[in-house]
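Only one chain is shown below, in structure tokens, and it's the form predicted on its own.
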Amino acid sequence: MTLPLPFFEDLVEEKSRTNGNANKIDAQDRAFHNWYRFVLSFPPHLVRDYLDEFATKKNGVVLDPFCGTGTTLVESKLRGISSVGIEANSFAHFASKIKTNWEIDPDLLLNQSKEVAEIAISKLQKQGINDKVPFTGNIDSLCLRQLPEDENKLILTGSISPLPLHKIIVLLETLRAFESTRVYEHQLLALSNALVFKISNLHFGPEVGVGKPKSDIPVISIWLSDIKKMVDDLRLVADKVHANSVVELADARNLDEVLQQKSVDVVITSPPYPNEKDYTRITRLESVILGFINNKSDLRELKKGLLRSNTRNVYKGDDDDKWVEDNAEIQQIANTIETKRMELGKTSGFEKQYARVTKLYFGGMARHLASLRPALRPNAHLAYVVGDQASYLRVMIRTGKILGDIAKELGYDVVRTDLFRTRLATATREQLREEVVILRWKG
């Protein structure tokens, strides 16, 4: 199915975007995308640009091997094009799966959510808490629910205030009584979105941090508001035939284990960048509260399935670096980082891993591109959104160029590199390029 304007702007207008708004999501793009969205996700208009350029047909298949929260998948579905997403972060996988599941009765979702809300409000009232009115009494007098100790250790201190957390736990407990229903997972995703962006104390700028505490907030009505937005979006596509979307919980470095041979026509994706951003922190609060991560062991297993893009998910047995041991440029960058580390006397455990993680990152990308080849149909087109980095002791890493060189060695054609936008590096005060590396697989 293809939705009419205002879902799609004229392509000429999209091409004229300025650097300042290149990564912003447009108001008319909020349907489905804003059910839950990474703060740093690339925008829907970028996906549309390349779907158009690659002349993606309705009977084609679009792959996003680092699908995150599903921007490529949702945009493909809006165009009536089948898609496959690969994601190793269990919560992000869940978000993408739900955002592309439109086979839901919107009236059932709304009515059942109202029923859940009434039950949760009644429970809170019996505890002396009115969710519609700010609590002005002595919070210490309330018997507030808390996270188990193992779970509490996983989240940023101060991520959520005690009373809103208690309300979230009560609402979640109420929801779980309806777990067998078809709309349960959509309700959970709405709760996740409300939790992170409206109820918690988190802020993103772009790193996740803790802002001003919200001692009390109307949790139930905020959740219901997000439910109603879902309902409105689902009504737009009710009774339509939808393109198929499949989301696999898998490691993008092992695509040959999950993808059918010669099944993919187009790839549009944005892998993690090589920097010190721990991407699991972005989804940590909702992952813990909704039960996707329960302890440090769960977190460790999650990180092991991710591309090695930061020193917080590097492990002793990692050997992706063997894929690039003959790449002179990568070895030179790693040597420069290590030399500079020693000159500066940087001796922390993480700093000692800077050179190694650089090699592991590009080795992991080489492994990914190699495992992708069997799934590509002849003349498949690929677009990789990547960014230059200078996180490791201000040594410049030209990610797009290096990725193109690796792809070429693996048999891909490097068509060109598009400038998406520039951004100011806080460490060097230089403008870093975010680029789209365009590849082709002849087959």
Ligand SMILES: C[S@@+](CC[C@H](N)C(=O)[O-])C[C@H]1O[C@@H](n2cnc3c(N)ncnc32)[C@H](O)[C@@H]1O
Given for the second form:
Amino acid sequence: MTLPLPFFEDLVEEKSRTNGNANKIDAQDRAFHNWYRFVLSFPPHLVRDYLDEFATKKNGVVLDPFCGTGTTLVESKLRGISSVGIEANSFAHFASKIKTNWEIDPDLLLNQSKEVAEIAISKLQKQGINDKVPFTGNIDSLCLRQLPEDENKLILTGSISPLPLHKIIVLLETLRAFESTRVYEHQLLALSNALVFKISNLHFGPEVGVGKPKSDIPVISIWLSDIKKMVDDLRLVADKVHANSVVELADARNLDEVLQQKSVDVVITSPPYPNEKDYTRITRLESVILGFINNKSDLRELKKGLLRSNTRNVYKGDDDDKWVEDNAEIQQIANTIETKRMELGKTSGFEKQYARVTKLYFGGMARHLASLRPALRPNAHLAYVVGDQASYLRVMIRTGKILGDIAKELGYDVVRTDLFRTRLATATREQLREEVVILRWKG
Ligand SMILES: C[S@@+](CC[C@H](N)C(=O)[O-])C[C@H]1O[C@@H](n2cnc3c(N)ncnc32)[C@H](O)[C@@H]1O
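Switch from the form predicted on its own, shown above, to the form predicted in complex with this ligand and output its structure.
Okay, now the whole complex, with that chain kicking things off.
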């Protein structure tokens, strides 16, 4: 019951790939993907390459168990192929869900957003704020809205300047009066995209940081122009029958609880790497402003549902490491990290967890691959994008190789490993490999 979108595929003109542009999104790939796309995303062309290589059929089902902001799902949908996404970060889950919901009337989205914009603009005007003209008066004379203290503590200091934040809160409150309409969640996603990438002071490179403050910015117009991009994309696919996409807020280490048995033909995914990055920081501002996280305990719950890839999300009682206690290479790496830590006299709480988090990470991946098996159809093809790492006292972790070994132990065939690109490790000046581990499930 799906119609492929040949007009879209026609637009795709293959460019030569170099190491430098391997992870870049091509200009013609912006539709849908750019509704909100975080820094951790892999590029659509990578998904296309493996959908082709695995000869994915129109009636097949593609799974991304760490779907992030939905690159695999959007790319599958553009091809008319059904997909399932699993994501444990509530904001990323929301972004994927909305990016794959094309059953929206573009005219309704546009007209209702214009109405919301007018109301928000007039509310601001009553306070002496013209959204389009930079405010030059005394900001202290304005009664600016702020985040509650608990929420303010969760965001990076200086993430957003006071006046843009005020405008965002006014826009959000205006939108909430229209909460029951079908286009509401799309409007929220456009607000998140405008907020993070244009209105806030954040920059991503690839770590999230705070850059030069923007004291004022035309928030409502920026939001409306993001809405217009969505409207253009939705018009491209209006009146077509779309492939089904399902996105679950769930833990990829417990897939047997979520996925139907023998329902998946192809997996294309990129799990976190053991790299000491706190993945929840990347989506923190929008998660707080949209109310996905309201306090420290919400944040803790969110982190507990993630793979243990950094020492900021290791908890008492974590026991994924038992899945790899017989894996000599992982035990050896963990011992090397711990010995080096003691030699170097590194004694902070986080440093003391380096060896443990390495074991928890690979144990979590083993648990994921084990829980995935019942959902795979015989002869399923899988592609895992992972990067080598040396974040723990420069001890090299060959993530792709170790993942392949774990998969083999669990009954998968390791077909081969492709090089996706290399990245220079700042600490060691070594080139780290980012690889695609290709697996097959015979069934
Ligand atoms: C490298 S990103 C994936 C990016 C994705 N390929 C894209 O293009 O947007 C890894 C994702 O895995 C998610 N994640 C981490 N642990 C998870 C778990 N246990 N279950 C499900 N998702 C998880 C993270 O929140 C993050 O969004």
